[in-house]
Amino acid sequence: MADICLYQYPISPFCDKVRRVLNAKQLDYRCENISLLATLLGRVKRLSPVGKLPVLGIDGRSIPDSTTIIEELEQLYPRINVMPDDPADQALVHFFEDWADESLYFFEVHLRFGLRSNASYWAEQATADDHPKLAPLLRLIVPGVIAKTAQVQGTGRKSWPMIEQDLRRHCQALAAWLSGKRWLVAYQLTLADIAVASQISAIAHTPEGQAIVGQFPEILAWLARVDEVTLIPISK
């Protein structure tokens, strides 16, 4: 049995995506949370050349990037797949994952760290693994540092009514796509479901996001199906 360790930020949707895949594949693994201070001191750069988490350790070998990790897991553990066999379906999974990673992600960043009403709570979550004496100081800088990614990308430079309208438009499209379907692609749970669910769940964990996502019963029912398969609690 391989020794599998996920190096993670617990609140990261990309780490959540990998955890969900590991759970869907029914693999035993452990998690090692990386603190903000450890990140500032270069721990993540020592784990990954790109300096980002998640990183998956398998028998001492480190694999960075959530998409690359999942591709590797598909090769190593094919008994339960999260990629369909049909090439056209595989292409559709790719599009959904890219939409989640490169578009929906910036909505959750802004909602959690860009909105003042939410920033202090999520800064506390982001520094939960830091030393109690250092965490209060780190919480002062976390929202600005993380929210800056949405500012650079552009979502964070819009007014809240514009962001709200954009997010509602995304949810309307997702709900329409899900109408009459159990899963996003083909007839099985795939990486498309997992990638999108990880981002939508993060969005819905804010009051503003929940107010929008909660208006779409198709999305809520689909999220419950994805969660049932992918949020299996594994204590390590």
Ligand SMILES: N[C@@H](CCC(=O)N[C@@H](CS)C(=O)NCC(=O)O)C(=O)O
The other form holds:
Amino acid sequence: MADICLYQYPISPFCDKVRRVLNAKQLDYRCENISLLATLLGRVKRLSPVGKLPVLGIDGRSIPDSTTIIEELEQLYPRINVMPDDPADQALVHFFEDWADESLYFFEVHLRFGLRSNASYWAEQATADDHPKLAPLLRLIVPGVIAKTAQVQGTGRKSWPMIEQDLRRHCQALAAWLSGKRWLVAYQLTLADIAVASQISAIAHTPEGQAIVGQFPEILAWLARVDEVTLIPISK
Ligand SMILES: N[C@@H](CCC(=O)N[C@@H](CS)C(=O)NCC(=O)O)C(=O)O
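Hand over the structure of the form predicted in complex with the ligand; the form predicted alone is what we had up.
Starting with the chain above, the whole complex follows.
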């Protein structure tokens, strides 16, 4: 069995996505949480050329980016697969994953760090691995750093009512797609379920996100199904 180490920010939905795949595949792994101070001192840049987490260390190699990591895990450990066999289903998984990573992600960013009522709690979570004496200082820079990313992407320039309307539309579409289905693609749990669930779950961990997601029983029932097979590590 390979030595697998997930370098992560525990609250990152992309790190959650990789953990869920490792759990679904019943692989033994360990996690190394990277503190904000370590990131500022260049630790993530040394692990990944793009300076983002997750990075997966596997037998001495470092693989950055959740999509690439999961592709590699699928090749190395195909016994429990998260990609369907049919090429058209694979294409659908790709579309769902990209929607989750490139669109839904920015809703959770806005809900956690863009809304003043939630920002200090989540800044605290983002510095949970920092020294308790330094964390209160580091916390101060978190909302600013994240706001810059959201500004560039575009959600940071929208008002809360606009974002709320966009998110409701996404949830309506997801609920309509899920109607009468157990899984998003084909008849099995796939990376589509895992990628979307990681983002929806982060969204629903804020009061405002929960108020929207909670209006869609199809989404709640599906999320519970995905959680059941992806949240329990075999190693702990
Ligand atoms: N496409 C990347 C996105 C990863 C990502 O955006 N990670 C965030 C944490 S949630 C990060 O490390 N951000 C640091 C930065 O943008 O400098 C993936 O799928 O792994």
